[in-house]
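Only one chain is shown below, in structure tokens, and it's the form predicted on its own.
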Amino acid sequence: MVEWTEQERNIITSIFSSLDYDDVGPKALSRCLIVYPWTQRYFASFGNLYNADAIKTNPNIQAHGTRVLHGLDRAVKNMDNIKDTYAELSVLHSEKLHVDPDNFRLLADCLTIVIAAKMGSGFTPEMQATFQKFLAVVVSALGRQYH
């Protein structure tokens, strides 16, 4: 189990309370699909993903990016039990969707980049360390079914 300080909890809550989910989620997912094109194979049913512009303007990608970011709300609300919170999603992604668990880490990295760009100098090294700790726990929970 991961230990969270009160300061870390406050940082995570503060970051998420300041996010525009409809902006940040799609940008993070789009970045992941553009920078790591092999991740596109999981989104074949989403339509045109032939180039960066097509990905960035694809309504299915935008909707899923927002959905993913809202999915992180579950972890924010259940920071003491993230692994159990994502148990069903882990099963879905491993057994039905067959998603390579490393892709969760890639998306987490892209999300960190997008948030850092949005927050600018407000995204201090301490905030980044806490945010990356949080995402590492989520990534571990999502990959749990694979172990």
The other form holds:
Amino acid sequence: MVEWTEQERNIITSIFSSLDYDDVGPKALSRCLIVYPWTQRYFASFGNLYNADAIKTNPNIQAHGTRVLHGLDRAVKNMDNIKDTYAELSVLHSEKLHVDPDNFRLLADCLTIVIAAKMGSGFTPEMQATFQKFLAVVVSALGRQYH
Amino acid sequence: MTSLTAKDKNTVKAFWAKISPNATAIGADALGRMLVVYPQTKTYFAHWKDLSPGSAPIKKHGATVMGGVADAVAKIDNLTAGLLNLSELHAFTLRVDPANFKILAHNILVVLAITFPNDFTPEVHVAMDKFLSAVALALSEKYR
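Would you generate the structure of this protein in the form predicted in complex with the partner chain, following the form predicted on its own above?
Next comes the full complex, this chain leading.
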């Protein structure tokens, strides 16, 4: 059972309420596909991913980045039960999408970098610790139903 | 073995030229963050009086670390040979578990994103990540 302090809850809700999901989602996903190119394996049907510019302007990637952020939103709204909230999503990523769970961590790292760039020095060490703790819980929940 | 292409090296050198005036501050910030976000790394600094972000030992050590990174940029064409002494230091004297190089690298990247949000593009990010991975590998050479 993950324990969250009052301060940690406030940090997570305040970070996410400051985000434009349509902006941050696409930025995080496209950064992941550029920095860790092997992650492109899951997006073969998305069209042109030939170079960084193609990835950044690909409308399918943009739509999917937004979808991922809205998926994270469910964890923000259910912080005390992320494991159960994501049970179905975990099965989906394992059984249908066949995503190597290590990739969740890579996307989480890219999201952290995008948030850091957006918030600047407002992204204090304490906020970074809380944000990374939150993402670690999400990543763990998404990997739970793999067998 | 992480292989840095000519494009990677040029990207790293150009970005480093831009950021090197801030190197000391970047090192201190990254180190301070690492100690907060990954508390297990504090075990290597039990001999410091003050482990809070911005403290004197952190500032000093952040500068030392970034001096090493600057050296690596200058020796980017042969990191294994160029970082031999540093590798021996980390292997035999400091005995830092190499997993921690990745952790510190991540925090350096976070600070670069904070300090240079417009310059730290995905293209620069991948080059810097590859470079820091190559540095970590060179530092691990003498471990066993």
